[in-house]
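Next up: a single chain in structure tokens, the form predicted on its own.
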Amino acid sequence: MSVLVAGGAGYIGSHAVRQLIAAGHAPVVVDSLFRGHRQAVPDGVPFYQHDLTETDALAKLMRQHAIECVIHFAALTYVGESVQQPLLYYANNTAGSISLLRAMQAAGIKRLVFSSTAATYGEPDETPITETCRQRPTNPYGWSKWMVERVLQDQAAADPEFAAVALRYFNVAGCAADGSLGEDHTPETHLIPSILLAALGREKKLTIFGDDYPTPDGTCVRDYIHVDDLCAAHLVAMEALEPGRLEAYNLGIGRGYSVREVFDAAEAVVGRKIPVDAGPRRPGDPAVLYADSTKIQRALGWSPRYTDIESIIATAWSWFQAHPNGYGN
């Protein structure tokens, strides 16, 4: 299948491109390179540098490569940044996705796998979180993704041939097991890479954002899913798209780890203490988020291979040791 990967030069998108190739598909990458890396796209894979708002250019390359399905990773994903710059997030994540959908419509493409987020649930009424939990985002990032889900639902109702799936990610972590693909963000705000960069002396003392949450050790609890497991779910979801509907699935391992537990696991992996201070809470951060991913496991036969935090961190540590400067090496 010829697959357009929007955001395919990013952390998750680049891992998905590799899996698409291994599965016999023909990926085509489009990425603005605002936070992606051209070096993460394999040689021989067609690459186009476009912003999602370039509707006509996107439609042209879709027709040129006879695209059959789009996997949409292109988004801004920092909760704190979204609180500070909401217009940036609504313009890129929401309006950009609508532009991509208009390009698909112009090119006659009816199949879409969309990267959504657990942030659409906000402060959940219950845990683990199922797909039927009420969606009440607590930050602009979550709202920007929720709005796209709403658009997809309406488009599926309007076009009986349109097929879409929204994959609601919990915290994505880890790197390719062979150390050839990894995580490289500027700025780096994700917990696990920040800890590992601190272990390499690339970061100053880290701060835990809040140690007074209603959790066992006072720090936020999150569900961490390995990036390769996450990408594998995209491939099975792509094959199972059903015309005339939007289907939603949670992607997580089904248990949560607190921030302090993640620090403890990272110290076990790297073999030394990592300095950390406690600071105030970060606006818009729910206390506990972890997934019930039973639905996708039963419906599509997907299940995570990495189910403990130390093994996930170990794959990331291999990348950061070999690439302390990321793709800038």
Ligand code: UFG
Contents of the next structure:
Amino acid sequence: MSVLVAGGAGYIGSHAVRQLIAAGHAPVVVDSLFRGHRQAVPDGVPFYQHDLTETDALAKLMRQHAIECVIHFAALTYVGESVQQPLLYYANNTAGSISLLRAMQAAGIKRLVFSSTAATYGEPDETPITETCRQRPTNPYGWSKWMVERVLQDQAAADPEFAAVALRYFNVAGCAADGSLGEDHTPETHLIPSILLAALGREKKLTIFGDDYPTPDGTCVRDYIHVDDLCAAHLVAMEALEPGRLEAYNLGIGRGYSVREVFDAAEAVVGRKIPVDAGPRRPGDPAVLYADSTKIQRALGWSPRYTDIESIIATAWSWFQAHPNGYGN
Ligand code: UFG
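For comparison with the form predicted on its own, kindly provide the form predicted together with the ligand.
First the chain shown before, then all remaining chains and molecules of the complex.
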């Protein structure tokens, strides 16, 4: 299938492009390179540098490549940044997605796999979180994605041929097992890459954001899913798209690890102590988030291959050891 990968030069998108090629699909990448890396796109894959707001240019390349399905990763994803710059998030994530949808409409493309987030649930009423839990985001990032889900639902109701799936990611982590693709964010704020950069001496001393949560060791609990397992779910979801509806699936491994457990696992992987202090809570962090992903397991037969945190961290460590300066070297 000819697949347009929006955001295909980013961390998750680049892993998806590789899987699409391996599965015999023909990916075409569009990326603004605002946070993506041209080097993450394999030679031979058509690449276009466009912002999602360039509706006409997107429609043109969709027609040119006879695109059959769009997988949409192109988004800004920092919760803290979204609180400080909400307009940036609504413009990129919400308005950008609407522009992409208008380009799809102009080009007659009816199939979309959309990257949504656990942040659309906000502070959950219960864990594990199922897809039917109330969605009540607590920051502009979560709202910017929630609004797109709403748009997709309405579009699927209006157009019986429009087929979409929203995949609600929990904490995506790890890198391609051979260390060739990875995570290269500036700034880096996520827990696992920050720990590994600190292990390489590339990051200042780390802080645990709060050790007084109502959890067994007092630190926040999250559900870390390997990027390759996450991308595999996109391929099965793409094949299973059903006209006239928006389907939503959680993507996590269904087990939570505390921040301290992540530190312990990372120390075991890198083989040394990583200095850290406990500090105050980070505003907006829920205490416990982990997924019930049985819906996608039952409906589409997907299941994660990486189910323990050490093996996930080990793949990220391969990347950071080989590329301490990210794609810059
Ligand atoms: N943390 C620390 N110290 C750090 C960095 C993180 O203690 O230096 C903690 C956080 O407080 C949190 C956990 O580690 O409890 C994980 O933090 P991340 O920043 O890695 O990830 P988040 O859980 O904040 O965010 C992730 C995705 C978001 C998504 C969110 C959904 O990155 O895009 O899950 O809840 F919105």
